[in-house]
Every structure is written in C-alpha cells, then in structure tokens.
Amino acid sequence: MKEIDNPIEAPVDQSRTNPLARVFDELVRFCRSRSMFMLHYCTGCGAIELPPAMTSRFDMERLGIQPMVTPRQADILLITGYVSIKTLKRVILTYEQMGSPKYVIGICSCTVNGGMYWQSYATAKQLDQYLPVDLYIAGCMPRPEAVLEGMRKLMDRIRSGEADGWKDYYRRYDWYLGNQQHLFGDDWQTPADVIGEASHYDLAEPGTEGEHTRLLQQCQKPLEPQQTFFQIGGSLEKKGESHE
C-alpha cells in the first residue's frame, strides 16, 4: 500500500489578505526547503558522521541539501559537538554573516547541556542561550541515518513556516547579546549590524534593544581597513605612500 503523505498546515498569515500571496508564500517556503546549503562547523566528534551522511550511502543531497564552503551563502549552520567559549565568539560571527532565513542545527548532546564537557569552564553548555536553534539531533554521536531525519524534520518546519528561529534572534537580540556579554565580557561586538537587519525584514520590537545593545552602542567601533606595509630595499611603503 502506497503511503500517503500528511498535507503540512502552515500557519495562516492575517496580514496577507490577498489569497494568491498565501499561495505565493506556501511556493517560497517549499522551493527554500527543498534547496538548502549547508555550512557545517565541525567544533566536536558529531562531524566523524557527516562524510557517510553526505557521500554515496545515505547521499543528502538527494534531500536537496549540499555543503558551502562561505556562511554568507549557507542557509543552514551546523554545529556538530561541544562548543568552547573561544569557539562559540567564531561561531556567532558565522551565523551573524549569514544572509536571512537562516537556520541553526546542533548535533550531539553537548550542544544541548555541555554532555560530557559539561563540568568545563571552558564549554558553553546550552547553545540556545547564545543562538536561536532550529533543532537539536541529541547523541553522542549520532547515526547519519539520525542526521538525515533531522533534516527532514527542518525540512518540514520551513515548510510548514515554523523554522523561524532567525526571527527570534533579531526580536529578541539584547536578550541573546546579554548572555553573550555576559560570556565574552562587556566590551563584545561583532561587524554586523544586527538592530539594521532587524529593522530591514521588519522584526524590531521591544526586545530588539535594550541595556545591553545600550552597552554595545558604547563601544562599538566601525570596521577599518587593515594596513599592509611592505619593505622594498630600506624604505617602508604603506598603500603607496613612502616612509624614509
């Protein structure tokens, strides 16, 4: 007997009251699940199950889904073990260069509670309190044949128009830059201009900014250009100019 699938309900948009854009909306949603690129952040042994989960045997790209070398083309980040808190400043800079929709897994049980790190003061031990994630595949470590579910799983959540994560970061950033101050020290910025972006797809509310983006503010400092000097026999040149 053919199985038949069970038709996904996606949430009903009020604010889009012509019925073609819901049609539109629901066309958008599954082309974007159904070609996805993936940044994968091997920080711990979960990565040992990503080659069979990408190559010949279990092949997720039959899922529409393939690996990308830059985040600002990656749709989805994964993070695949435990997290030092070294690691974890790397981590939110990817994800924050990462162009919207954008999506978060973590694999392996440290992601969700530290795991076996979890007495290390040197291990971030919820990754959610830093980022939003859109699922966690919990193991240690995970079979590709538990990977390649949850990509279903995601796969449905965008469909469906539940995989909203990204939205939650920019309504509730000073929420997210708190606990990351509170890890980093008060003094941490990243380049993105994440109250832009915010305001940019329409997702600034009240928890957008507050006393910690304040903090931010403070400190922030705009992006230079690096200096490249080059020794030519005894002179120093620096972008043309000469120094003697």
Second form
Amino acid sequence: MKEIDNPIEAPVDQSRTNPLARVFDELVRFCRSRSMFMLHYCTGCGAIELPPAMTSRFDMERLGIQPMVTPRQADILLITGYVSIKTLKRVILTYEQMGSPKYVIGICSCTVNGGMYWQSYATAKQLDQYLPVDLYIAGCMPRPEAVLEGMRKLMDRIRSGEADGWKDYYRRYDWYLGNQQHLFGDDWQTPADVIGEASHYDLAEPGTEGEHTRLLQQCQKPLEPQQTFFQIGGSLEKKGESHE
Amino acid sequence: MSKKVTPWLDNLLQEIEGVEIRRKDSRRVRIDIAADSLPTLLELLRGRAGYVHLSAITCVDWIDDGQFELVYQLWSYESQSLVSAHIRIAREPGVYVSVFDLYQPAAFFERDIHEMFGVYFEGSPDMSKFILTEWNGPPPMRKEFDAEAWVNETFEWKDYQPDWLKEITEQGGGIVKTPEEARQKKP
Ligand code: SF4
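Now that we've seen the form predicted alone, could you pull up the form predicted in complex with the partner chain?
Time for the whole complex; same chain goes first.
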C-alpha cells in the first residue's frame, strides 16, 4: 500500500480564493478514493473474476472497495466484458442514474475493441465512445490481481483529481449522445436530464449541446407516470385516485 | 422398447408418399420429406407414434440452392428415440405453415427463425421481434448478410499501436502481432 500513502500532487485550481478550500478538497478526494462503492453490471464473462477479488484471498474490502446494490448508491460502474448493443442501452441508463462524481471501469478486452467478438454485429466495440471510461483493465479475462491493480490506480487518480471522466460526459455530451444515436436511432432518450445536470455542476460547455441534443429534444417524449392497477372490492381502480 | 417400435414406425411412414428414411442408428431416424407432407407426417408421429416432444426447429440457409432447410426434431419418451424431419422450402419468398396447432412450443422456434432468417410462418401466433429487439438490419443469420462489412461500417476501431503501447512493447509486453499481421495467410 506504499504508493497510495505517498502524497500526491493535485492540480491547483486558481479560481479558488479561500485558502482552506484546498484543504477540504484534499480531504474530500481522499475520502472518495477510500470508499469506492461499485456497481457491477455483469455484462460478460469477465465478471467471474470479481468474486475471487472480493472474497478472502484478495479481499477488496480492505481497500475500501465494496459492491453496491443500486446505481444511486454507487460511485463506480464496472463493465465486466462485452456489451451488446441491447445491453449498452441499459448500461447508459444505469450510468446516468448514478450520482456524480462517478467513474467507469471497463474490464476485459471486449470493452476496449470488441475482443473476440470483434466481428459480431451485436457487440459494441469501444465502450469509451458511449460512456467516459476512466480506466481499462485489459485481458481476456484479467485476473483478480489485475482488477485490484486497476482499482488502486483509480484510487490514485481520484486522489490526485485526474479521474474526471464524468465531467467529460457533461462537457462533451453532444458527442457521446451522437454516438449513442448512431447505434440506437434518432429517437433514443433516457429519463435523465443530462444537460440540466451539466449546468447544475457548472460544467455546461460548448460541447454539451449541439445538433444531437437538438435532435434529442425534438424526439423527446415526456415521461408518463407509470399506472399501477390493483384490485379493490372487485373493481379495478387506478392507484392514486381518490375513491370516496 | 425401441426395438419393438422401429418396425412399427417404418410401417407408419410407408403411409406417406415421397419420404426418404435414413436410419442413423437404433434410436435416431432422419426423414427427408416434401414440404407439403410435413404437417401430415408430424400429425402421424404425434398421434400414432408418441413423438410428443418437439425439441427444436432449426433452419439452414442453402444460399446456392436458393433454399432454406427446416429441421424438426421430435423426441419420443416411450421409445427414447429421436426423429428429425428435414424439408426444403424456397428461399424466396420464404414462407411456410406453422405447426403451432400440433406442437405449441413451435411458436418460439418459429418466431426465432423468423427473426434470424426472415422465414415467415403462416398461422404462427406471434411473428413480432423476439431477441433482437434493437436490431433494424436484415435477418442476421442469412448467408448474404456480411457481418464483418456491417461491423466496419457501424463501429470505429481503436488504434492498435498507440504511443503508450509502443513503450510497453519495447519493454517486452503489449501486442506482439497487429491484427493485420495475424490475418495474413502464410505463403
Ligand atoms: S475479454 Fe474475454 S473474458 Fe472478457 S468478456 Fe470478452 S471474451 Fe469474456
């Protein structure tokens, strides 16, 4: 663990005037790097290396890395293997639901260049065209040591403030969306308002909006609340409606 | 059990015209039959020989003959034997009748074949998309579909020799052969 405990030089943000701000930033980054909650959307065979990485032999938890159950609670999205186009849609949905800051790790050669499914019409080739990937762990499949090594690398990068893929997603949303539309068609949409989030984090830049986001806004259908039906006394009633 | 059933099955099959029977071994029979007679054959096999389990329908694309081959795999629990009935249908327009009324699992197999090969089954309960719900291209299992060309058109490739990799290669790691080299045939 020696490298991790070495002090890491963080890039200096000149716009911050409060001298204490950097101390807090440092602290926040340290805490973030030591509580990595991962959501592993087990897309492919690479996921099989995670159980040994988590259980007694390698025991990820001693590094502060833990599996999490829902996207809202997780910081890291692990893509463990090939992503078919169908899965990619769900992966993007999951990613957009995660709270920022969030990190993406692409495990396996399949996420880098299609791996051994390079010729398959159904497998997306480069994951980083659709999601901002902070780190790739290549191999078919990478061993738990490699997974841990990658995790520690990510820790370092979070601590030094280099892991900012999520910012890139907001800054260049139009480009990512364009690639997504290329695969899923022009009417592709998710429930997340990425442009709104970008301005919330003060990250809206010229690349955030463009022709693809305009297309999105044209095709966007407002989400309808899901209607739940349940039986009361023999008649079918809509939930939420009063029945006095 | 199976020995007893075999001659009986042979007699039964003689009732249908235009069949070619090849006995692969004592528990496996291949029947080639004209497409029109297949429903009759299935009806007979199911009703009188106990082949109640349709394990699968598979499709083969014989693009040079302009035909699709449909293979119906039937299993009998009584005689523990498998009958595969092969038919050929014209590739264009690629339409055949559904056997859903005889074997209900056929609905899934037919839907799958419709999606993968574009064969239409008349009378099948549902011919809508099944697995490839996000796919708008041609039926991908047809032989004329060139997956590699489609992939090259749709996706971009990552550079196989980026600078950071060259450094690793110099130290003895990295990719030994580029994909181009790997695909070159030996002289
Ligand atoms: S790189 Fe290998 S192990 Fe990983 S998802 Fe692809 S085929 Fe599976």
